[in-house]
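Take a look at this one chain, the form predicted alone, written out in structure tokens.
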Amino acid sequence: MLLEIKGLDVDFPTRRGTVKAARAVSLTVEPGEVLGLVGESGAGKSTIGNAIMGLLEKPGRVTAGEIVFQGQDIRGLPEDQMKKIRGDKIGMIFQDPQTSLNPLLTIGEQLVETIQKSLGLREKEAEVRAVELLESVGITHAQTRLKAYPHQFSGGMRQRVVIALALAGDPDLIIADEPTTALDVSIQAQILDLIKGLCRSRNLGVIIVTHDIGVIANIADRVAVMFRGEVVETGTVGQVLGAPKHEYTKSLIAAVPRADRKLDRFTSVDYIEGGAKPFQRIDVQTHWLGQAQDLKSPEGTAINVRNLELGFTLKKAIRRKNRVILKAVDDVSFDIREGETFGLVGESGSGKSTVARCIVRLYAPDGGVIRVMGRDLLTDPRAPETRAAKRSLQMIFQDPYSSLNGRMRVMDIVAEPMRSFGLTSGERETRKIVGDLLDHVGLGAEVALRYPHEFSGGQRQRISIARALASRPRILICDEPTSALDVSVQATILNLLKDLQDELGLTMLFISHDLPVIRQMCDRIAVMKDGRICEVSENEALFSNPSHPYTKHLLDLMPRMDLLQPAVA
């Protein structure tokens, strides 16, 4: 036995009593098996992983129950002894890459340094093989790509290299915390196939973390499922996905979206996020979120992107041929009708995060059209028509956690775009409609109070939502809204924007990696790879017969559930 918790207890205390974060809480991993350890946010699976680690954050602690690694009970060893077990014994690949990645190392001395310490290679050889673990998890230009900073890779490229980081010092049980939640099909194929690799040809025993049922129905031999801090369903994958006995964990499949065919809605669990209250529909003739900027476009059309280009520089040098330019938008072109949800799916890298943040100019593109509503965004950006055309344009990113300001209310933070647009007469107005918004969201207007750190990510994308509706948009740039999120609230977050949709007459431009997702919400799909769109089809025309090898290719990787879903008549 690699791995045995028995009976294991987490307590936290708070000045409101003690939260109980896993109750005798047993588990087993033996050498060259994959644990699945599945469920929503708050249900405990991140705190095992690390009571295991011996990384819980303060309060928290172990109250009860034995941890025993390789036949040692681990719980409470000293941190000296501690240190030697982690990295070199037991790797872990925490959630978010952004946070465990130093801002200010380049990915290149983050790697060496893990390694030296854990294998006591020299620098020359620790480079080599930072190389090669950088090439093992898909990144390419790996040699150069050493002298980067964390912030010029994309989401799901941090990711790769925390990754590697926990494989560098070949431990014999890892604990993977998401470790696939900001990786497109192609990418997260190829993790999965590298840890299942390991598994096996090393005996390593791996847990993975996970909300994704695809990701546990394709790596995992045996699956524990969590709620509210307890194992309540444990067996094999055909077990527990194919013929669940639980009602948390049939809920957790029945949110899965499904890849065979587009639904009006999905499937949700509402009591899962914690008090989310139902849509209420406006009348939008007399709401203020009805009376949005009377903008048409001439042609139809919403957004017009033509031969759009930006490139990133990745190295300098005073000769051009000397410079390494990474073209992350090559010669881009596409149009959104109004009122359609447009998808861009490719590959992390492939260039959709870029292409979205040309569109709301966070970034200034080098060369092409960008055209709002008729309105030319490029040419001459301080007329008021231009204004106007960018107030009709907001953005939900990807990450609930990071694009939301820690130290403002949450009535500050929705309130901000009325302020800077000029669209309340007074602060009285502004607070009624920011109670009106954060209501109709489901989140209710007593929130706005209290700060982000005080809700779910769900929640937290649900004040995203508010704050991006208070400028009253005509279009919406989603952003990957839902990937850091569990299947069950992503289903609450994708219906809520379908109705904000229905009722308000949106626009949408939905980028994701997650192509059941991109199935069940999209009305045309572009296919983008490597800063080029390959493909652009209708919904049910590209999943039925794709044109491009490419897209045919991503739609191979892409994880199948249907035989875990109840058919629909």
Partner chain sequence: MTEHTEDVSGKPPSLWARILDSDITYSFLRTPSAIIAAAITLLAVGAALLAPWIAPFNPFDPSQISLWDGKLPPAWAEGGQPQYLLGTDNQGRDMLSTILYGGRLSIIVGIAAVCLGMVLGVTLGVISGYFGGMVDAVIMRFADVQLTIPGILLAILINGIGRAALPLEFREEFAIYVVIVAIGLTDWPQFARVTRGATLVEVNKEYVQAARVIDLPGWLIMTRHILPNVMRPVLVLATIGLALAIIAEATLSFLGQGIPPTTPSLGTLIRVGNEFLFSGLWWITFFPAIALVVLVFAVNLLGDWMRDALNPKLR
Given for the second form:
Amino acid sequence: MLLEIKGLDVDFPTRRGTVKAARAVSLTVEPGEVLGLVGESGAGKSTIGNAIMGLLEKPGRVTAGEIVFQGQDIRGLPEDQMKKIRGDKIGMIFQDPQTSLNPLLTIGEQLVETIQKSLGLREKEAEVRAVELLESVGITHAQTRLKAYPHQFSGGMRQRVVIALALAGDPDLIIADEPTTALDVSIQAQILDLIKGLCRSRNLGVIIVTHDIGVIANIADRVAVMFRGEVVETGTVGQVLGAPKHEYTKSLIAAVPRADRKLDRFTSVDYIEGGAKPFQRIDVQTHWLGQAQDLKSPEGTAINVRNLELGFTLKKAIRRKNRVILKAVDDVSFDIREGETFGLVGESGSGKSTVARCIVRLYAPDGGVIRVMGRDLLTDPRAPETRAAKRSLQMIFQDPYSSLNGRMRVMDIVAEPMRSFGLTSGERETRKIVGDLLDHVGLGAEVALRYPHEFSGGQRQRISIARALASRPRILICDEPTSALDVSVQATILNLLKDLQDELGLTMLFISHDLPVIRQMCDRIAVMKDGRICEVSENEALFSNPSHPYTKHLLDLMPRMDLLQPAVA
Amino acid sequence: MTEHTEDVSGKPPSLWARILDSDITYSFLRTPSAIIAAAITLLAVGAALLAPWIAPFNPFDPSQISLWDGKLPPAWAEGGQPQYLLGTDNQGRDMLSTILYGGRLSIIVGIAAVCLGMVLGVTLGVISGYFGGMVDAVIMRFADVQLTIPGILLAILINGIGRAALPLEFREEFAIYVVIVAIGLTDWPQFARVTRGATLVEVNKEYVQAARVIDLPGWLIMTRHILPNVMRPVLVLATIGLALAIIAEATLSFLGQGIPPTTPSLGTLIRVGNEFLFSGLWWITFFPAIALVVLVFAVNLLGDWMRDALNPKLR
Amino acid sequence: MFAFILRRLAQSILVMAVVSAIAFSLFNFVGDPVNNMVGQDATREDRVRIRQELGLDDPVLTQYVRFLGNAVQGEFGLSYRIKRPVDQLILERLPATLELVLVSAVIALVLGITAGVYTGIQRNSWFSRFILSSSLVGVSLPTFIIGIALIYIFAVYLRWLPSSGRGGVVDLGWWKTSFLTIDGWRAILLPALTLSLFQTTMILRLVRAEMLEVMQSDFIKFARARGLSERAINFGHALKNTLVPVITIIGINIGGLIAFSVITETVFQWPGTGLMFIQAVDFVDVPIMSAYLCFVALVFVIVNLVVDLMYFAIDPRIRIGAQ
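Compare with the form predicted alone: the form predicted in complex with the partner chain:
Okay, now the whole complex, with that chain kicking things off.
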């Protein structure tokens, strides 16, 4: 047994009472095995890693339990003894490779320093060892790279350097806290392979802390599922993902979007969002929300985009040939039919969000034409028809923590589009409709007088949706609407969007980097790479029979989910 | 740190309840130095504003001044008289009263100057950050150039030019406004920089984009959305700026460039008293100087606490 | 790298152009230059003659170009009051100011950075709390009050040090220095302390704040997780990252020292450029005011250029582009 945690309690005293970040947590890790610690935000999974290292952030502290590492209880060891364990016996990998390395020191300096501290080698020997380490994590030309600074590496390469640093003291246990969350899908897979390989070849114990079931399915041998500070279930990957026992695990896994086939709705996830109110239906025939939709699109096309071009200047220079311009959107054309959900999928930097921002006029395109309900919004911007077309377009943003103005009440946030477009007969009606909308998205009218900071991420996203509905839109543009949310909350929000679409006959442009989500939400899908569209296909066709090599590549990178229990038909 | 569904049912708290329950109030009530600083500041501002009603004498009323009572030491010292608690100056004015009146002038000038600098700087900063491009470049280059010349020097210069530009007979009468404008004009680049920085962060947040999507006009986005969200660092800067403005006014007056001796501010009093320091009349300088330092220290202490309390990183 | 320096150089030239334009406009907007030169009772003919001699009837742009041409050669005309060339006056008084600023800067940097690092690392020791509270007092003490207090204590009460003047100076022909006599050192001590106190506390507080900020960053957490010693973390990792913003402020603070030398020199009757400037403002002696303005801006621009070059030495992100 490499590590055994018995009955660990971690408390965070705050002014509003003590938060029990971990309660009676017991875990074991064997050498050569990857333990996945999975849970949603606030489950306490990162706390466990920090507690093992003795690096809990203040005011957190371990109040009970044992952390037995190689037969010794290391809980509460004095600082000078912990220093000998950190790095030498237990290494740690952090989430964001952009910030985990000191920007002012070369990676050679950082490696040599760590190696000297842990192994007591002389500088020359330490350098030789640093080169070996870099090679072992897959960095070529290691000798010359020693003199490079962190900013000269790409994100994936930096994470390899971070791993090399964690291995520098030749530890027996590695704790990796969300090691691939900040990385793109294609790099994610490589880093996971690297960690798995190192675990096997060096007979390391590894704890992977993650919120991502896909990561667990790909790398872990055993899994511990955490929920509100407790480990609710442990077992082998096959057993926990394939035949979960605990109710929480079951609903968590049910909420994971599947890529193998499209379902009508996500299966019930009521275990998690206990507080959500039942969906209050509005009779669209009679309610304000369904009225005055006189806008007709020609030939049933809600949005058509032709030869869209947009470049960003990355480097200014006086001479033309020295300028560096990034073609964020390069000759993009597509049509979105009325009433359908059109998906735009691609990795970060592919230009998918830029397209959306061009459509809602946050960016002015360099070239091409965008028509919304048959009108070009840039010509004659003051005309009443143009304003009606603008009104028909609404957007839901990615980050629920920045998409609501923290200084405004929910009432004013939701009412703003109505007031701006003058859609109601007066303040009385506005207030009533705000209440109806909040009811409709499952929050209840009485939250209108509260401020955004009082709500959780999922609840905020519901406020955003209510606000978007307040201009009586025909088209909803959703830019990664759930990528900042926990998987269980994601399922409820996606269900809400589906319901709204059925009810109001909305057209949706749905943007995501997440293929399984796209699979569940969209009718037709466009795949983007480097500012261009690779292919546009029907949902079923794209997943069963991709035509473009890049699409195939993306599908191959999707985490294997065949371990998951078969969907309830 | 826990992220599950928050309970938002029931009646939302009132404004007063929210203020009492806020993290700022919590931090304030647990920082003794902040409470003391706030108390001193309130006391000083109160005493200064109420000076005409609470001062034992009116130092500007010739009928209440007698030269016979000049240069008297404080009441507890040998030769002091009980009605003049802190003694009298060379013209026989009661020190306590002149300090109260002088502090009033110092505080008024300080607050007015900071307000001027803040309004100018915040306006230009928000505009600069929101529009970017050429507008931003022009405004910020201006600020950069102005920051090239150290503040107090610029205040002396603007003040000197302002005085020279006024006809002689108005110089004393308008001196106070000239000082306010001089200090206010010196202050704006700091406010503009901080506001612009905060605006650049806010502009990229999605709530601003959401407002642009519904075609809200730019001035509404700036005033309704951006302004309330950039005010935190501005308020911290304004508090620290108030301390600096009071010092700047005192310095100008001490150099003989600011408020004239007929209606003295604390700086003027120190300047006048300084001439008598060598002859042993220490109280004419000492008490105004102490008053000034305590006032500035209290404001600084408050600003220091605010900066820590409003900085989420340090909590 | 070349482009970076070129851009900074262009910015400096822009700054100097704007400042010189302001300095030039002082001549036209503050008082009547002819009046200032010949006094109220000159005849009408005299005035017309002088106007022509000075070229005041030429277009403004021509006058500005002429002013600029002269200014580049250090030529700012005659002082209205003392009737001597301004460049001579400034050069005579420059050593006094520069020596004062130099001594103050050394005191402020050494004390400020040491105390800042100490309070940043030993966050909770009683000594750091003490330093921190006293630093707030330091920020709250106006320079002139410090000066008066020091004079009262050391010159009037204890009679240890002189209250004004430079004491014994040695004339090196081109530079009058007070560094070569004990008397000179005794004279510079009080003004230098006065001038440095405010800057010391500012630097201290800034270094500490930056230290605390860096301590929160991920790479420090990662360094901890690798078991590096506190020493290596504090001095090898944190301090170097603190330096980048600190250097910027130090540049600004040297400008501040020059500005506050105006006050210090007035309090101590120190025969430097600051005292001359304050007297010039009193008498609306425009040539001196305008020359002094340009001089201060020039010093500041040079300091900033040096700061930029220091960034280069410290921060590889500026030195080497990403691959």
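Numbering follows the first chain given and starts at 1. Computed from a predicted model, the values in this text were never measured in an experiment. C-alpha atoms forming the largest set that superposes within 1.5 Å between two forms make up the rigid core.
**Student:** With both forms fitted on the core, check whether the Cα of D172 differs by 2 Å or more between the two forms.
**Tutor:** Yes.
**Student:** Indicate whether S46 shows a C-alpha shift of 2 Å or more between the two forms, with the rigid core used for the fit.
**Tutor:** It does shift by 2 Å or more.
**Student:** D523: after superposing the rigid core, is there a C-alpha shift of 2 Å or more between the two forms?
**Tutor:** D523 C-alpha, core-superposed: shift of less than 2 Å.
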